[in-house]
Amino acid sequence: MEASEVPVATVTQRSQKSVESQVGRIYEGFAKLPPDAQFRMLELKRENHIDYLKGGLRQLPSSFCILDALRPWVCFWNLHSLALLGESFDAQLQNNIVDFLCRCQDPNGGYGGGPGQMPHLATTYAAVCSLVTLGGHKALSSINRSEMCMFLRQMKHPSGGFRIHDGGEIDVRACYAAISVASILNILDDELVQNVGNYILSCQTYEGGISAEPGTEAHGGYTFCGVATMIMINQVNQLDLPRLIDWLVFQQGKECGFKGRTNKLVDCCYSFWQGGTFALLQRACSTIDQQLVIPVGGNTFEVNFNDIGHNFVKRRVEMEPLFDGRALQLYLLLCSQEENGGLKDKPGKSRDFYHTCYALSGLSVSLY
């Protein structure tokens, strides 16, 4: 480079930059405000959240056709935001849930992302955890359990991995709504799991985290997946779990929010994401320890085949928080909250159901 030129901003430098200094007005004009104005910003808008949910699963403005394929996932992000909340069900409701739900479910087995189409093991994963969520006899006979079983047999990949659906991609996702649906439904068997750990190993990438198949970039979402994947197969140790805490702790940024991937930005989503496998790791304080001492490829770990999936998650929290809480829930607070209702990615950007399920999983797990 020439004396006379000026290095030039990317435009990933220049969104940064953006986000840092909107973030940064916002945390400047709360620190400024009396106690008790603090107070009411910090206080979570439970009440106009719920409405705003419930308003989702009534009736949804044209503009959601672009979502026609991901049905199932809006019952999904609703139902989960609303049992976050603590908010119950009316009997009509669920009716038409289940109904719906219903419409979606192939003869073969599997859900589509609406009546008709073909099965996909993501909308499976969002139909299945929608069903759990209600509860109750009708909703959850309504799962053919049976053709269920065949459809993810077929899904599996001679590399250990699914395929998402008929002649789709193979990535960690589909492995962890394939392991994650089997293991609610109690369908779980050898044949499932073969060699999905040694898939999921095939994805953690020298910084530590997961991508979605071997080769590509680490990133939050498919690290929570594969995380919770091998806990479910009982294959967590397996993991390189002190590089993968390493690579976590960088991925909560100076907005005090997470990011998904490294030099990208802040998004709300990762609070779930980044901070729900933090919670996992919490319980597995005794093998990273082991793992700093002894070389992971050598490792002669006991295994407990009773403490896989809801008993490890039960199991005694072995360590501290490893990411900074209260930073997070003021981000979650202050920068993605909308006084009306439903939460958003990050200042600037609109509220939509995803994002508003995921930062209240992750403002559950930052409080919890």
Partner chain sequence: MDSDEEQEWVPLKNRPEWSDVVPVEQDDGPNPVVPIAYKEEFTETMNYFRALYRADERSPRALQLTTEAIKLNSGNYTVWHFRRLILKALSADLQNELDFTEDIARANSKNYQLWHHRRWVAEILGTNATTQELEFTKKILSHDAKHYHAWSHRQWVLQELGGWEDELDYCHELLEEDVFNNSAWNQRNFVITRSPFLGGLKAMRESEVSYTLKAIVAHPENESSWRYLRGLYKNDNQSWMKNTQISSVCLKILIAKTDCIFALSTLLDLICHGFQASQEFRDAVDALRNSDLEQAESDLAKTICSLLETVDPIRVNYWKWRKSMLCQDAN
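Residue numbers count along the first chain shown, from 1. In this text, the rigid core denotes the largest set of C-alpha atoms whose superposition between the two forms falls within 1.5 Å. Since this is a predicted model, take the numbers as computed values, not measurements. Compared with the form predicted together with its partner chain:
- With the core superposed, Q13 shows a C-alpha displacement of at least 2 Å between the two forms.
What about the form predicted together with its partner chain, after the form predicted alone?
Below: the lone chain, stripped of partners and molecules.
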């Protein structure tokens, strides 16, 4: 490059600038408003969100054909969002959900993306979480635990990881789905845990975050999945947590929300994937303290895996949040909330159930 030449902004710089200025305009406009108008803007449009979510459970338009293999996910996104909003479900709706998910359950264990589809770990996770969210005998007893155990064993790969379905891809997401389902159903054992920790460790990148597979880029979604998995198998101390936290805190930018990867754009769904990881780490403080003094890679001991997840969630929060929760709330309420219900990735995008679910989950994390 010649000295006199003015450097042209790169693709990353240009897209970042454009989002920053869009978000900046929203915050500037907000700052100029009188207090009562500000107050109204910061309101969570609870009733509208509920209408939007309930509408999705009732009927989806034909454009959802491309989500036809993800229906338990749509069910989970909407149910979980409604639960976060404190909305209850009438008996009829509960029955319909249990009935529908039963039709997605494979006779040999696990849940597929719709009736008659192959069982898949991600939709299994979504279905089990939906049923646990509903709770009650009918919902919980509809899960075929012994067949589920068989299905999870079939998905186990010699590398320690899991295949997402028969013959499917192996990644950190599949590990998280398998281990969390086993943990919540009390069927987690040595055979399922075998080497999964080493697999996750091999996915912690030089940046500090965790990637989908060994070698790929550190990413918010996989970081949450990896950290949560390590907690459930009692091996979170194996990760380099100071480096992980240093990467994590830098994912929150001046837009106030989180991005998924270094130098990518803000997106409300990472409010949960990144923010939720903080919530997990706030309960693992003693491990982090140790690592700052003693090098990484402690011992593992004999444990009852089925106690860990539940006890961990109930553990006392040992430290203040390391991210800016108020800033995150501003991003979610002012930049990603739709007046008519639902939340969206960022200004200029449209709402969807996935982003609504993880934006509300992130909002919940920020209020801790």
